[in-house]
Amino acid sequence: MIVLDILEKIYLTGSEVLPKEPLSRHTSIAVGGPAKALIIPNGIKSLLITLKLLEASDESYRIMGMGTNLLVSDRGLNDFVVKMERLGGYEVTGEILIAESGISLKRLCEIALERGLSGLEELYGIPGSAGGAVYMNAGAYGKEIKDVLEWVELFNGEEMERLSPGDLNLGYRSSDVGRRVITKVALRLKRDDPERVEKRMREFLRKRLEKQPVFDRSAGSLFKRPKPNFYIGSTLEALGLKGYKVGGMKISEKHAGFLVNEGDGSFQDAMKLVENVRKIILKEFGENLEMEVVVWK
């Protein structure tokens, strides 16, 4: 019954409450039991609302950006689940593009073209939301997302706050959000010619295109470089482990440092690829790898 009214009370802000929901249906991999319920704000003020309620409730949560660098178990979650993906809006005043978090970043990238902006073009084709880039710190062919990042605004779970980069202590595919909620991120860029701003986007896509399985059920880029100079990509193949398989699980034959799931990969099947790939490069290279994709069990 208290879960029964919480529920209640978030449908009413506003959002969508999707009670046992199975998260395979919200995973770029398509793996993930049900969470205790999926809620879907329509807008800041109903994910504040939502996020107070949960806060005040003690029910333990998790937020989603759009799913694609995620893990579920599935056995499901005895969490709720907040989804960002509707909180789509931005603004753009002068060089300042400032976006909802839960706006994808290909979008975003988009939205800086058509306003004749540049510093985003290494990203194009990067899958995920505003929100998770800057999580995670996104990052490609030698830009990431702290480079242009202006500010974050973030619940704390009491209050807004607004954080410089330096504040988040942004690092290789890490930060220090922790616990606290991104809902609005700014972005400082230049302006350029919009035909060279596309035509560099589009350089970048076909890369993307030509070298990653873009096609494939995958999770994204399976492992953090273990030290700069250590590729993870190159070095399983040259191990031979492209298209290395456990189950329904494999490493991506296109790029193998990209995990894929072939239409019936398991939770299980991955994490047991996981361990084998990691005993391989620690008996082969001394090195302990550390998961890029974010794991939820």
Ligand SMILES: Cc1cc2nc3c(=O)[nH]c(=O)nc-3n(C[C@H](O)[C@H](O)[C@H](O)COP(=O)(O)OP(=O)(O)OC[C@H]3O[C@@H](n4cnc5c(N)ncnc54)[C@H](O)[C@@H]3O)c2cc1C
Contents of the next structure:
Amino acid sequence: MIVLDILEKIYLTGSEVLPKEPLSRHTSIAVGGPAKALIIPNGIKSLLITLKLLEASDESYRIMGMGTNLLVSDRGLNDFVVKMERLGGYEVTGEILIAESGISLKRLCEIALERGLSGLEELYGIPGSAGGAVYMNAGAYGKEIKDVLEWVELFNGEEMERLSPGDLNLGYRSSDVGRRVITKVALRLKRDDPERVEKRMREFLRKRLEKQPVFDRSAGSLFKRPKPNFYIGSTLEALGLKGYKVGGMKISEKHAGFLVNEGDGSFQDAMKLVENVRKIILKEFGENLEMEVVVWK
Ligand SMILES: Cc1cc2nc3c(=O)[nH]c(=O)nc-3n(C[C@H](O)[C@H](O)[C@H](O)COP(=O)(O)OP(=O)(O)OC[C@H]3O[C@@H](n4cnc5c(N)ncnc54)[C@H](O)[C@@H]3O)c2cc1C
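Please move on to the form predicted in complex with the ligand, as the form predicted alone is already shown.
Everything in the complex follows now, all chains and molecules, and the chain you saw is the first one.
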């Protein structure tokens, strides 16, 4: 099938199709060249037909949630990118919240509050989608999404499967989701007084706003902690690296664990900065830093 045929078929499923769409428009750090095409399915049905069409073709594809943990090459990608943002349905049964994977984590927290359900308060303020949160096992203030995960529904390239968190090996900002596509997540929450839930949400959000460059262009924490008590932010700060710049990319002045784009920062700037910081940490502490931000090139 030639590319135009595939795109036409995908378009007919109800997906939006944006050929050569710059991914800088879709990543929170505002970096990334064009994808072969950006495809935005309008629901689970159009997503599944789209994925099956792509699987049956020779074309490669990647999945984007809300692009808040991604650093994409300025050269762009020879792949299709399927963005999940319109998969936002949900239902609540008792203490179980089931949501499509494109829903934002923020919305999930708000739904939990509306229903008087506790369990997501620490995560309030983490940007991104439910699917991205599971893929990354997102977390904050001692809580990770895996702590409340009941099951995950995925498309494995051929069919849908429903897995329990134990099957996905969810660890510190990692999972075994791999090439599979998360379509739905189910969270097990606990009934609680909405006023208490709201108070906790606000407290965690306040801490986040005080400490993190939430309103700058970033992709979240740049590196993973190499060991539990090795904090990247305070280590880089102690080394005088707050504000350290390569081109238009710099280590945030507010929190040294974050890389921020000053406006004209490029992928090359970011990767050079990463390389330099890794060299310094290796020399000073003998630790090999692994990036937390996912690189697409
Ligand atoms: C200001 C700021 C603060 C942040 N704070 C935190 C924090 O406190 N804790 C934390 O853990 N993270 C934090 N992050 C990082 C980020 O928000 C999370 O990792 C988030 O869960 C990523 O979700 P996303 O939808 O944006 O994923 P994306 O960035 O779109 O994708 C990330 C990875 O997940 C995969 N993926 C996404 N959706 C799916 C799906 N449906 N199926 C299969 N694979 C999928 C992608 O292919 C990619 O590999 C922060 C980011 C920013 C910008």
